[in-house]
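Only one chain is included here, represented as structure tokens and corresponding to the form predicted on its own.
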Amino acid sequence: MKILQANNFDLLLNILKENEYEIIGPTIQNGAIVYDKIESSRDFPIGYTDKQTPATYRIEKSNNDAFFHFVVGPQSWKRYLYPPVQKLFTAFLNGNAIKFEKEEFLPIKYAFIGVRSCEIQAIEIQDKVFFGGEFQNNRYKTLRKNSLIIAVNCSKAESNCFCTSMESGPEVKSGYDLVLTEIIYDKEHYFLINSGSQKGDEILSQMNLLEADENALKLGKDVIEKTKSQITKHLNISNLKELLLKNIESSIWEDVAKRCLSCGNCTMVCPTCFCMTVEDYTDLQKTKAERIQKWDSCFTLEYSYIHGGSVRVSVGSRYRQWLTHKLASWHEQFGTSGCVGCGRCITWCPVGIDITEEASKIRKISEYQNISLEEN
């Protein structure tokens, strides 16, 4: 474990640039902390923190100059690995012949800096979706293989975080190339930095940093333990898959539909959702057509459309599809939950619907029904 002084953070950034990485990290834009291109340490949200509750997000000045004293915002890293809009190909009409031109793809070497433990788990879940089986998304796979993950141990939690329930945080334990722990103690401000891969070793070897002493290591552990103690939201995942699939006809779904706007915000901010649609565009001369892939949402009426109409007509059926897929049938498809406990869907739901509360209602109904059966 090495020590990188906060006032020397640009050393890391410069080495990444020398290794031809395009650096992506947290920045402040339009009143939110979002991921964008990083040129220097000045681009980070230094001295800012966030406040999140259901349907509420605010950033404000903090009482220190921390680089990463906030939790996840409205964006996830999937917007770089799995862009929201991608052109697949263009078709040209030349006389009676049609020529197809595949969209040129230039692989980028991304260095993602500030990746949280829950987000690493989300990326690994999408790895299973896009190249973990028979069918491969080569564009995603190439970007993923070229990417460098510089993770950060969380130094705070907000009220919507429930990563401890999903065993996805707040401590980064795997899946990283480099991991940082930010330490602000007394008048000291530095980062513990450690490698987790060969690529990380290569970057770290170019930095010539001092080894961390026992006191620094203890302070790093204290940061993680303090963050764990701040997590107050929990989800009991024991037998949750079976409980949800047994209660497909529960009245809970129509109850939540009275509040749900079917806006799709939860799916747009979710780091694991991957629904997409394909649209074709033709010019007025009908000589050129483009096929575009775009993010979509299972909350839209058109998403479940087949010949004759949509399968999921009611809002309740669409919310049921999302929640049961995320917490239940995802296990059958990919061998893991589709939720990492980041809490984004709770923060960015306009009416503050809480996935942990809705899943807990199903458990309570099932327990009540079992008690009633035993009494009878």
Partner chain sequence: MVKSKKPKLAVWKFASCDGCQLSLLDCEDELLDVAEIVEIANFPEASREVKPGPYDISLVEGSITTPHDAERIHKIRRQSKILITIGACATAGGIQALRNFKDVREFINLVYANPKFISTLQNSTPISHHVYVDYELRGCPINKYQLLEVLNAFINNRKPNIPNTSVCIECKRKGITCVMVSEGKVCLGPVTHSGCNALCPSYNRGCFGCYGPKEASNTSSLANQFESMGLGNYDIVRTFRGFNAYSDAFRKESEAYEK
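Everything quoted here is computed from the prediction, not taken from an experiment. Residue numbers count along the first chain shown, from 1. Just so we're on the same page, rigid core means the largest C-alpha set that superposes within 1.5 Å between forms. What changes on going to the form predicted together with its partner chain:
- If you fit the rigid core between the two forms, you'll see the Cα of K286 move by 2 angstroms or more.
The form predicted together with its partner chain is what I need now, so please give it after the form predicted on its own.
What follows is just the one chain, with no partners and no other molecules.
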């Protein structure tokens, strides 16, 4: 474990640039902390923090000059690894022959800086989706393999975070190339920095940093412990999969449908949601066609359209599809939960529907039903 002084942070950024990385990290844009290009450490939301509750998000001045004193915002890294709109191919008509031309992409080397523990878990979940099986998404895979993950241990939690329930945080334990812990103590401001991979070693070895002492290591542990203690939202996941799948006909789904707008915001902000649709476009001369892939959502009517109509017409069935996929059938499909407890879907739902509350309603109802069954 080494020490990187806050006022020397650009050393890291410069080395990343020398190693031909495109640096993406947190920065303030239009009242939110989003992930965009980082040129220097001044681009970070220095001295700002976020406040989040269901359906509200605000940034405000914090009482220190921390670089990373906030949690996750409206965007996730999937915007870079799996862009919202991508052209897949172009087809040309030449006489009677059709020629297909695959869309090339730039194999950019991204350095993602400020990646949180829950986000690493989300990226690893998408890895399974995009190249864990027989069909490989070459574009995602290339960008992912090229990327460098510079994680940061969260120095605070917000009221919608529930990573401790999903065993995804707040401490970064694996899946990183470099990991930072930001320490502000007694007029000192520095980062503990450690490597978790060969790529990380290579960057670290170019920096010539001092070793961290006992005291710094202890302060680092304190940061994580304090964050853990700030987490107030919990989801009881024991037996949850069975519980949800047993309650497919529950009245809960129609109850949530009264509030749900089927707007799809929850799926757009979720770092693990991966659904997409394709649209085919033609030119007016009938010589060229293009296929465009776009993020889609299980909340749209067209999403479940098959010959003859949509399968999920009622909003209740759409919400049920989403929640049971995240927390139940994802396990069968990919061997993990589809939720990492980042809380984005709760913050960015315009009416503040809370996945943990809806899931615990199911638990309560079925516990109640079990009791009344036993009584009868």
